[in-house]
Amino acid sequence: MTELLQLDDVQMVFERGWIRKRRGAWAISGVSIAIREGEILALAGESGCGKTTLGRIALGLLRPTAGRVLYKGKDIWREKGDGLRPTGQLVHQDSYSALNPVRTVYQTLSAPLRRYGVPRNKLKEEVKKLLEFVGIMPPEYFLNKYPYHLSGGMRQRLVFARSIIPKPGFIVTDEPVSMIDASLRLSILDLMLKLNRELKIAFLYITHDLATARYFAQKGKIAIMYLGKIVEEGQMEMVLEQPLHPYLRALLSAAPVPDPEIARKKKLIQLKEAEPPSAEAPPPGCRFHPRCPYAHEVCGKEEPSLRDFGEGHRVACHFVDTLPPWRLI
């Protein structure tokens, strides 16, 4: 596999008001990630850490304050004219707001199909094929339905059907199953795996739910984000089985588990502070140190760099080697 998308030392600062000299919010600070063709990368972290902003930068919807966005080796913001935009698609959290409420299912899919060269006399046939492919059955029944006629899961399937019409190289999904009934979430994740497997579409899966991230990207990679920075990354199973950063350990200790015996025995990692610092005034040194139970004096002075601990498992922490072994219970 070759690298499809690469973000190199990307920064994003949102200025406040009209006066540029006022302190802005550091949404992204020095993030570098790469997604290969057909690869799945899960980007996880708590709300407000910059995940959605990073996804919009990857799609070329936001121009970063600093750093490069490379698509197939070319800097998308250094090309002539409007620049080279990645052939990516975005699937939002709220499928209803992503669809035009006064357009039928047929109109929603036929317009982009027509835009990409499908003749008028073949539009209905192609729309049916798309609906069958994403699991909206029987397709004839849904052609004249409006978004409010569909369930949340059906609407999200329709959004995915529309997203694959341009034959994208990758899709950015921003919490795509968080607004869907729990009983249907796996079916949507399985649909995404089908798109990855059969159409070779790469995915940037943005989520705060480590359980769905583990299911969807079980053979892919995961990056843990905290306050605009990547603090741990690597192969999914390796990272979640042997978490090294205190922040990821805290997330795993707080996540619910289906086994009641484990749920009763596991111990929560107690953080020093419940709320993360403001992005407008990030703390010096390690950004997690005001909340970290293992922090030392150096953590508030020196920012740790991502170090490789084998097989691409990288962690940004000064005291990885001295932390106690990871145990859930």
Contents of the next structure:
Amino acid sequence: MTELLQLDDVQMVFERGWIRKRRGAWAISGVSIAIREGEILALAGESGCGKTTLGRIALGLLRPTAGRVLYKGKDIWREKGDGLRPTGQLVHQDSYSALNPVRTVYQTLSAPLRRYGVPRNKLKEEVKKLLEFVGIMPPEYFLNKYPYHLSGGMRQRLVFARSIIPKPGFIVTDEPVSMIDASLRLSILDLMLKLNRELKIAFLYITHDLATARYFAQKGKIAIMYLGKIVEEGQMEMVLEQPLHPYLRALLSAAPVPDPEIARKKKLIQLKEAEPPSAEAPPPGCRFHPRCPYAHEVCGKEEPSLRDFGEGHRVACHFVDTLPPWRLI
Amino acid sequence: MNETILSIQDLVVEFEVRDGNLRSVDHVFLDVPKASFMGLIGESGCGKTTIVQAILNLMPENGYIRAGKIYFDGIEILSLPPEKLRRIRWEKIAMVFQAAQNSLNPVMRISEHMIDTVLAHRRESRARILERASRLLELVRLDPDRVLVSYPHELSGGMKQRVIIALSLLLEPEMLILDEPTTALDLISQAYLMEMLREIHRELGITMLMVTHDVSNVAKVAERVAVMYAAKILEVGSTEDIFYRARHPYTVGLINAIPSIVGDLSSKKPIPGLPPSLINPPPGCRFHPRCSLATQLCQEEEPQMEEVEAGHSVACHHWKKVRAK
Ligand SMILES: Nc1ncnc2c1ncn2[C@@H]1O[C@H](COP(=O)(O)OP(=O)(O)OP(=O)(O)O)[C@@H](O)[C@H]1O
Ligand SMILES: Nc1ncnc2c1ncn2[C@@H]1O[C@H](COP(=O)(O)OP(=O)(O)OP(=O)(O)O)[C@@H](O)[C@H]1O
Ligand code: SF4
Ligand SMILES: [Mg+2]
Ligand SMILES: [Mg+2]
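Coords for the form predicted together with the partner chain, given the form predicted alone:
So here's everything in the complex, that chain up top.
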């Protein structure tokens, strides 16, 4: 099976100023992920763990300090130049800054449509079709509006409309709904599902919110990141049903649930430290060991590698076999 | 139900803005029972922070309380002279503001913050203040020996937030109001903070009012919940009333629009349409343009709060037709 996009043992060290140049800041350490055509992968983890950095590497916007990025099997940094930048698009949380404030809705879409070969006399029709497709309706009403006339949700729809014009193989969405009103969040995730289903666009969905990840990638995969490493990955349903890494278990035990009975019964797993250490100088051995309630001596010394526990459910922890059985409530 | 400690009656608050008057609290009534843990939920911009600012009469320059009364322990506090109101703030009602982590003075140690806070209100020996501060820091699971001598920048965001909660409890207030206490905290720190708040409530018997746009957060800690939409409170009830037996179409829709890590997702869906502008809100029921039950009556007449069962009130003409899933 060929992968659409593959990150192979990718590493990213940012050089920090000139004083501490030699130390550098480790943002990503040896991460491999793969996305097939039309597949959805949710990448979840807490602030600063490296999600945005990994998204930018996947798009070819940032060159990793080590490792390879393959798009349709070709190394995008080795065979440079020949249109080998992966044909992905980025949608991030701030739809306002993503749009040109002095361009109308029509101009925002007609310019790229033109570049992608739509003849002048067909432009208006195509723009309207596109607006309807992403749920900006009635299109006529919106054609001459500027971004500041639009609600956050409508702006995000417009960004998606523009992003599908180049017929991308995949879209990286970086917290796309975190600035959208709670009552409307699902409508943007539903639009993304529509793009996935009808246009077969693959998605890398970056988020710190496990509940929206579950909603969007229910039929897809999830990868959990901690301090620049993937600690657990697999099919969404399987991973949430039977989480194996102590960090994911802690996250799930902490996740708020909109149901008082479950919320009150849920037991919060007590970590040794509430907050993660600095990502720049990660702890030796298992990066989670200073906080992990199940850690033994070996955890501080040897780094656990990702092992497969069946059907691609992979976990990086020395003690998967001896963890207590999982129960959310 | 317990006696009421805080009672907001017919409160109207407006901001003067370029395009006219923006009414961000519109004829709001809210009773907070003594020793209860109450959650106030609503989407961004619906007026939650404005209510909190009005309770202590701390409006920004262009904000005006146009009408209404606020009773605390039976005393109307909006008409109190400034000096008296100042005493009630902090000593009786403590407040943790939105984004409060940044309010700590960077050149003062935590111990000095503690001492200054108390001395601004009453005379007390430093030793006694620090003793009480240590107890409170332990209550929020911080190590007093380490934290008291620290400067704010030496603490993480989650630790600062807990220091601020300890600070707010230093004068032994009867009520604690928290505005979005978990913003900017990571998931795990958020969960710890919620647990701590529940413990503080249990141990000190203090009345809590927590304001948040995160519906899931109140499910765990609150005993009662008020739901706000476009400057109005639409529904109030026990947490179970709101999550399992909601009678306002907006409440039902909002809870059904929140995804979860457990349970069935197939019936989850967004609410159609958008929240209205507060400068020119729709007539009648403010939710009518988005409501599937709306009739002519809803467009013309504003529904009033009605008690649908003991302790559960709702402002909807058609609440009898509403059944939560
Ligand atoms: N351009 C840069 N220069 C130096 N350090 C950087 C740069 N970009 C990111 N970092 C560091 O790399 C680490 C990972 O950052 P990144 O933005 O990828 O995290 P994230 O998971 O997206 O976090 P958040 O959830 O807060 O968006 C952080 O420690 C960050 O400070
Ligand atoms: N100083 C101000 N001047 C003008 N308008 C204001 C001011 N403060 C708030 N508003 C407006 O009043 C309305 C209510 O604001 P408020 O801050 O009370 O909402 P909120 O429910 O706390 O929102 P959030 O969840 O974003 O904190 C919003 O429409 C806001 O834009
Ligand atoms: S390897 Fe050790 S420290 Fe890391 S998660 Fe597993 S038990 Fe915890
Ligand atoms: Mg990020
Ligand atoms: Mg607010």
